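Have a look below at one chain only, the form predicted alone, in structure tokens format.
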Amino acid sequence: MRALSRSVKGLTVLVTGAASGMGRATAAVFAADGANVAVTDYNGEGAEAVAREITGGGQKAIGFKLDVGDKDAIEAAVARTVEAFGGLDIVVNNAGIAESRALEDPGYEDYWARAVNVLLTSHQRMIRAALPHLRKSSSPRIVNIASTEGLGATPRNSAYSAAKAGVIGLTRGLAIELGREGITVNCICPGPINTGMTKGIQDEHKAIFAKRRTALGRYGDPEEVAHMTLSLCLPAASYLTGAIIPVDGGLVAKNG
């Protein structure tokens, strides 16, 4: 049998939206496995705090502000990561926003533009900026974080759903385009997860929704998504690309 590594030790990963929730958990999980981690977030102080937590535990990390809606800032973030660690092997496009907006709301048009920019356009910009460095990597990986809202939809969420569906399409398109170079591109679709975006939902309403809609009957934790992200980025995951993976407690699989 050919030995395949199940560790990202020594590889460098850039994670967006990593000051809290799934991004923070992703940064911590990769660091615990020995990766060098660039922790980026619109909340720069939060990103720096997460990086301090990681370095305090003896792992390598840098943290800084990144507005993924800014093309120049994305390119600067990639350059800063490469300067700090000597390369870039893995990109995790996790940053996001979420608002409930009906089609006829006065601010819908503005939110549509912002949602598409932050949730979709930023992904391709990050990948394009990172591509020259990924091509030099022995284990190049891209993971885009979409949502089960990209596979289905709920009311007052059309802009978000459209952007997340676009992430799924982008993932498949780039998996085909970059496959011959050995660069894998995969997508995770989290379902109901306990993060800052769902913090405002009352616990009793979360319980009702989870029992009715998911097979496991509960909300997931950020770490459960982070470990799937890590799995997709292992050197051993070299033949997995173009996959769209729900991490949703069985929400998509369940009827009714």
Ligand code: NAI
The other form holds:
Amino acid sequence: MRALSRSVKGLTVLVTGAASGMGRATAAVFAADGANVAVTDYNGEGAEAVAREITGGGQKAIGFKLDVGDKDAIEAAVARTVEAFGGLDIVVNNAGIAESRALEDPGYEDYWARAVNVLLTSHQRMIRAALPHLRKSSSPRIVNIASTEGLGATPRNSAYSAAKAGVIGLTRGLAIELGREGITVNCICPGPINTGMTKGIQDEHKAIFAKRRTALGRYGDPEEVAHMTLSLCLPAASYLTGAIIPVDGGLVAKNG
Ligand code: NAI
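Mind giving me the form predicted together with this ligand, seeing as the form predicted alone was just shown?
Below is the entire complex, every chain and molecule, led by the chain shown above.
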């Protein structure tokens, strides 16, 4: 039997949207396991603050602004990470925006363009920029964060659902394309999670929704998703690719 490592210690990860919520938790769990972490976010000050927060135990992290809607900025962020840590092994495409818009609402067209750019196009651009470095890694891993909204849908959310379904398709397509090189590409579909994105929903409404829709009867916490992301990025996770994994308290499993 081969000994496969269950640690990302010494590997380098770049996380997008890491100033808040699941991205922040992801940066923290990777740092706690000894990875070098590039904490990036549209909110540059927030990214810097998270990098400071997670280096408390002597871990290595850098934090800086990255708008994933900007192709050149993505390429620069990859270069900056490689310069700081000497390589790049893992990419976590996590940054996201969510707005409620019905098809005929004013602004639908604009939101569609932004949602597709930030939630989907950014993933392929980040992966393309990272690829030359992932190819040099002993354990190259890509995790894309989609949503249970990419598997089903709720009202007034079609642009978001379409972009997230696109992330699922991109994950499968690139898993097939990059598989022969040993690069794994997997996708997590979070269900309802307590983050910045859902903080505007009243606790009472969250509780009603979670009891009705999830098996566990509650919202999830960001670290419960982050630990799944870490698991998918372990050197030991070398035979898992093209997987679409709901981390949703049983939401997609529940019909009644
Ligand atoms: P959050 O709002 O706490 O964090 C999202 C982060 O992305 C923020 O720090 C924000 O500044 C950043 N961001 C937004 N636009 C950006 C851009 N153009 N470039 C770089 N960073 C940008 O939200 P959360 O929930 O942690 O979101 C993480 C991912 O999880 C998103 O892709 C979201 O769509 C997805 N998701 C969230 C769910 C939830 O219930 N919270 C459920 C399913 C999926």
